[in-house]
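As structure tokens, one chain now follows by itself in the form predicted on its own.
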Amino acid sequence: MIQTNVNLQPHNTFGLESIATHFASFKTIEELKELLIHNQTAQQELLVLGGGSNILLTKNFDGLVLKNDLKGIATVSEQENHCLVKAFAGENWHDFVLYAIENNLGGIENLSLIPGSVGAAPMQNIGAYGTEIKDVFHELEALNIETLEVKKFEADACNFGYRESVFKRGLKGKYIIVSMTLRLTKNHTLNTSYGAIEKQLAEMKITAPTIKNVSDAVIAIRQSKLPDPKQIGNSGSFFKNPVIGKEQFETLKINFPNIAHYPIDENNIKLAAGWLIDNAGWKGKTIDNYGVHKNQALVLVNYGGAQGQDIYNLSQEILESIKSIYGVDLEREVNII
């Protein structure tokens, strides 16, 4: 059934208040079909939302509103190694994470306490603690708007890169993600020399971790480290780490010899976004009732009430200010809507 003049506001992490002119959302393929074939007479625009944490409503969206409640998890197929475990768009990410930890399948325990959908997850291509989607993706099922038919899309088709792949560029608007498929593993390889995990596991005094012990030690971090969008509204990371060449970071180096930096290959280098904004001095900022996270710079909030034009207007002072001060090009990894 498709609703009229919907506040968006419990569909969003940000918690912003936006008035959608229809709504509906679908359980199914077929009703997402017959919604779309609805829409194709309508001709309104079209937004699909899963689970509303990496978007940032700036005003009421005229057009209909799709939210997808596709649910359902299953194993795909066994091997002695490792099991394809398919998912369905409108489950929720970190659900699907402890579902793979219960059933002792590992790779994606590095993804823990991600918000947002499964659907999310490969057309953002998710990426924490040295882990993204692309490392364990199989392949996903995506129904083309135009035709109505649900076409396979395996790894090389996703162009996958970091917090990118093809349904945010060259496909993007023309298909909707209806499930995904990962390649997760029997006998496991833990990683956890990135970041503070390992850290993290001594201070929880495990020598020989399991996945879940990497999973719950994920959490704690994130837990000390993010808000909870039930209780401060975010989307997570604002911006990407910016990636730069290796000959302008050098430069960079000789007035900012502490920026935190992560080698990619022998060009090329990744900065912490995270540190080019706290060291900025923008850690912490608040306005009125939104702002910039006391305890990770990367994360901009509404403590509540805020507009997002207002928290869309702060991010190009930070894009500004980070390109004064870095020259260097932030990009916002949140869709602006």
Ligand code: EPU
Given for the second form:
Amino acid sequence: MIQTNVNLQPHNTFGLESIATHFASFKTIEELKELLIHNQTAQQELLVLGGGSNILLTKNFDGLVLKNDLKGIATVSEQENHCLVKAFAGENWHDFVLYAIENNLGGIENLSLIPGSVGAAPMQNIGAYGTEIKDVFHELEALNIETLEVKKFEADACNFGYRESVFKRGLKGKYIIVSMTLRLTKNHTLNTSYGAIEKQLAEMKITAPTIKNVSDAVIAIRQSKLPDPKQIGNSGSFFKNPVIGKEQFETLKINFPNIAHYPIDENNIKLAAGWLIDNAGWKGKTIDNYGVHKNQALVLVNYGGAQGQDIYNLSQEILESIKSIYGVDLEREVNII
Ligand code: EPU
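Given the form predicted on its own above, produce the structure of the same protein in the form predicted in complex with the named molecule.
First the chain shown before, then all remaining chains and molecules of the complex.
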């Protein structure tokens, strides 16, 4: 059933008000097809929402919002060393992580507590603490909005990059992800090399960690640094960490000897956008009811009742300030609507 004039506030983790002229949710692929067939005549602009954790709504939406409510998680095949686990796109991402941990399946424990839905996970190749979706990805199924056919995509076809996939680029607006299957391990190789995890495990006095311990450590780190969207509206990292060339880095280092950075290859260095923004004096800056989070400068927050356009303008000011101080171009990670 299509509803009219629906406030999207409960459907985005920034908690921003935005009225959609039309709104419908779908629980089955058949329902989704019916909605798309209807829209082939109505010809409205489409916006597909999962957990709404990676969007900034800057205005009312004149079109049809489709909320993905496809549910279900199951182990679809078991081999000697791994299992294939399939989840439908409308499942909550962290519930998928919990399913894996309860079934002693490894590979996504480092991705605990990332807000959002299963469908959004491959869309932007979510990552945290040294693991990305692409590391455990088996395949996904997506429905072609025009032909209504469901197509399988293996990893190569998804073109995964840092918070990137073909669904954000070449195939943007062409497919709706309906399910994703991951290849999870039965005998685990833990990835605790990310400094904060080791420190947290040591604090928890754990010497031989299980996947559950690693998940608990990641949850503790995230809760200490990142605001819970249920309490303070936000969309996780608002900007991506930028990559610059070696020469530019050497020059920057003269003026900013403590600059946080990670070598990528011989010629390129990734900078921590959080450090750049923090060091530029933005961390904790509050304007009325929105601002930059006090513990993590990469996260913009809505303390309640802010306008998406104001948050967008703040992000623009930050972009310009980072460019003028360091000569570095930041890119937004969040989708602007
Ligand atoms: N830093 C500061 N000030 C800040 C924030 C960070 O100086 O306000 C410094 C830190 O001290 C550290 C460096 O910047 O030296 C990197 O910070 P951190 O380890 O917290 O990670 P990040 O680069 O800020 C990335 C991801 C996060 C992910 C974490 C952990 C991006 C854009 N962000 O953050 O992902 O959880 O690493 O792996 O890649 C997200 O995408 O929404 C997200 C939260």
